[in-house]
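Shown next as structure tokens: one chain only, the form predicted alone.
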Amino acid sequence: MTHPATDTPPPPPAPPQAAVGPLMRGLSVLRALSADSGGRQAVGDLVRATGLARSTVDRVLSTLARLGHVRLEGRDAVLAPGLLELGNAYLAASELPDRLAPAADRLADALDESVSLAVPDGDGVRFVHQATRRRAMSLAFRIGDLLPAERGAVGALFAVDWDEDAWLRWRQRRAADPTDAGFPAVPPRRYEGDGTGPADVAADFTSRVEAARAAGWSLDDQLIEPGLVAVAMPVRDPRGRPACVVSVVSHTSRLTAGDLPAAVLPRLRETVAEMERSLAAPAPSATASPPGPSAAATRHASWTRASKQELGPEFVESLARGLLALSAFGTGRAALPLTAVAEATGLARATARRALLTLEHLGYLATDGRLFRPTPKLLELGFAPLSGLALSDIARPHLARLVEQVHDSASMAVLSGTDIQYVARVPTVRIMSINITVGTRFSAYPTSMGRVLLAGLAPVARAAHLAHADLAPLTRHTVTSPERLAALLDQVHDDGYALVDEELEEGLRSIAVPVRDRHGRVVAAVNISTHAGRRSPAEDRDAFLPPLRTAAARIETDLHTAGRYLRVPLA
């Protein structure tokens, strides 16, 4: 079939008759909020960006906040870690990071260069895994970032398999956006009239596509920005189709474009072969999808009804249910029929059908007419802005909520040698306050957070820590006996909390609980600190421990969501 070589983009297709309007409007708000690199916008700016009524945007944001996808801070809406669940649904269903990321990480270690995995998304490419090397000049892209196909080695490899329609869409996009303004992850193009105009870019790209077709690999010689060079190869699935592209990225200060292929291609080819074997291996979780609604889906359905009853018109139930449909997809559930989605989510079949058709219309799902499959476009919903979250960023809103509840200061710390280091703190307003800031360090042994962190170590590491610590008495209450401290740490391990009364400073009492990562390891501690003269230790324990544990559980929920495919720094 032939098409006229027109530069005029066709009008977008009309929504299907069964489309869920509130779901479409909710996703438009998420897209507008995700367009900000910091994931924060004033509500008024979202109204202008979406063209929706202020009342509609307020209702959408209220619903998204209830879902944990955004937070409302004064006049601003802020992306929240819970939104990553949507992108996680695609990444888990694709299985690409789970199967291929370990090999990509080993390649990065072997070459001491940044390594990326990318997938096609329309006429662009989107990153799904990054193994970066932190240098003064290094790769700055994030998981979820979208690049135009012509700006790099990766896109040329995907374009090898484009049909005439794909090339037409690419030409239309190039004509409508010659400076790549629609791709904020890359610097905008500037045409200087020196042989690098739009026609030259198109000719160069088609030439590089043909070279990639012949060679089986592609070279990026500073196509994105000066100094950045890369070599890429496709990773093919068992049917011979490119499942993703792996690229090795360097800088001309280390390797020129002429030197890079010889330096990395031998090891890159070995890694690609390893990755293709991994894709061909049977899925270990192929039978992990139980029939009927999952326990999580059942809880979500009950929670949705309760939220509607509590918030009334401020909770858009059809938006919440539409997003719930995405939770059916995951590891071992890459493509599902309508019936399976309805069963897995507990949604009525008609409700699930309308949600799936709406998500397909918007490009977040693809279908062959029977099976629905999540697409990389789901990563545009906040994944890149949220990929820079540190544990302190995740914890701070929950600590603020805790402080509002208990009216005492709350903090988070991590273990650093024989010390604890504060990485987040929300003080309370009192006449007598404790002068601690982020970055403050204390010896671990006389602090509640230190004891929680030490209790989370393996017994051998715990004993080694006590052997190297300078157990000096800081107050008349400080426990300095190694044997007594070892017994206290055993008790903290069993109890799941530590209460320290005036051991760090006279008049200061604190209680702490652990924060665990997805693998159950204690990575941080959170505490409440208070003046010891107001209540007894038992009264403070009874008053503070339940809300403190609730705050830690909320932090863990967000950390587990964010840490599934992202590296979350502890500081």
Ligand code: PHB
Second form
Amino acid sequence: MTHPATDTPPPPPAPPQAAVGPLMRGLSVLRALSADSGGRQAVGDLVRATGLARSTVDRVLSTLARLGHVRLEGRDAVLAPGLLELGNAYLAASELPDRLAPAADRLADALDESVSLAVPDGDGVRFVHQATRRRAMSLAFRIGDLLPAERGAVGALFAVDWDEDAWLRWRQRRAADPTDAGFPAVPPRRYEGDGTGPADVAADFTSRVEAARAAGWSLDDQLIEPGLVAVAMPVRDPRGRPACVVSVVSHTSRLTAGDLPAAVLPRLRETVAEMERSLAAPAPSATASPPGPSAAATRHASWTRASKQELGPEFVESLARGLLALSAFGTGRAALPLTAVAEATGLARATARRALLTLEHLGYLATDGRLFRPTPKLLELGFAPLSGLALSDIARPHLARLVEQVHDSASMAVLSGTDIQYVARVPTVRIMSINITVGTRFSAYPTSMGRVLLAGLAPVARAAHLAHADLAPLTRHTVTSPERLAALLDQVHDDGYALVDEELEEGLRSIAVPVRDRHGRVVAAVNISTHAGRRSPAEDRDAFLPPLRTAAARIETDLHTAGRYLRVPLA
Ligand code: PHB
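Would you mind generating the form predicted together with the ligand now that we have the form predicted alone?
In what comes next, the whole complex appears, and the chain from above leads the way.
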């Protein structure tokens, strides 16, 4: 390792002849948008960041919006939950979270410390799972975040297996970016003051790699930020290659770097052994719940063709087809030949081939010349910025679209004890005597969302709720008999909606439907509220139920995509 630190990185390789330009431009827009930690940027800034023409960015964005990967809000483009499908394709194909996350979560519970799983990505380290127990004062990485290998405990363990080329690329990156500006997930490195320079970073890393090789584990003594300490161990696949690294992360206010190994290594070793058994076990059956109808429909070439016919020049079909190629990959479909990708997506062979070669050129697929497999780099496309989404964030744009259609207020609520609590609301005119805002609570029983939520409970929980609720009449219409209420809830359960007419407040009518998670559990309700005087209840039901159900289905599609590998809080 005597190469000078002044090695300059080679220019990036030219795209192959077959590369699909619009796909490359679409991905550069997604990368630029993902560079913002909130996943939002003014369209003008995207034009500047990508160097593309404004008209190109506009067409790319309208295509990505159609795909559910971005949303346009005024002058801004915003990452949308549908984009998580791309990172999900890698995570599902890798099977790492499906096989290892339960053991990681148990380790976090047993130690009451944060535990993460990370994989190598170039000369960096990318997080694929987090069981977070962060207390005060320490930063938490998100799924999709990228660390430089030399910062943290993880990279030294992967670097044990680096060859000369890998070390050369690492030195070139260090020389080109000594402060880690290209890694927005970590605080920038500073050299002033303590007399250390880039050469010391290199020497320290190589000695930590040697220590990791000898010990089989690695220590992070505040390499990322003051206070943050971690111990990490590799998890090997049946062929003995490190598939990922599991880290236990603590803080010097609880455990110093000196105490951490003795405190956690015994448990950590047991977990690694358990994880290695999980990796050696036969392939799990494709446990993924089937995608919702609209997601499935977008995963086929016939959908891109229809979208082109509808949207014309505002839909860049070659971009949509290129991204479509990624949908062929998933659980049990980690490495596919061209033919399988063409078959799964309905793309012509030549089209699928050009898409795969373009994605390989950009590093989103790896290939041995015949089989293509998704890489963790796919997680750079918005996964970390989208990983903080709550159900209320997912719902809000869909409720806004619903309100534009029906011109009445729409809301989302969840059950909280015997109450419902609003987690999202898009108002139009105020028709209630009290102003409803996010956080507002009502007793569940006289509200449409409450009835949908109660009807979604298991029979025992439903009965317990009715036994505890204080069933007071709020208007002359309020149903207060437990027997009648129980019968109404059965009806709501069968109908899939609840219509409540003037039981909460005179003059107020509302209609609600459930929002279900990937496992079919009712986790929230959405409703439209309106004046009772304008139409009959049946007229309102006929007018409101279809668009309300469409909005709920869109929310569910996004929730199921987001919930595949992320914990989605309600609010
Ligand atoms: C983390 O998961 O946050 C983590 C992992 C390894 C480190 C530091 C932090 O060295």
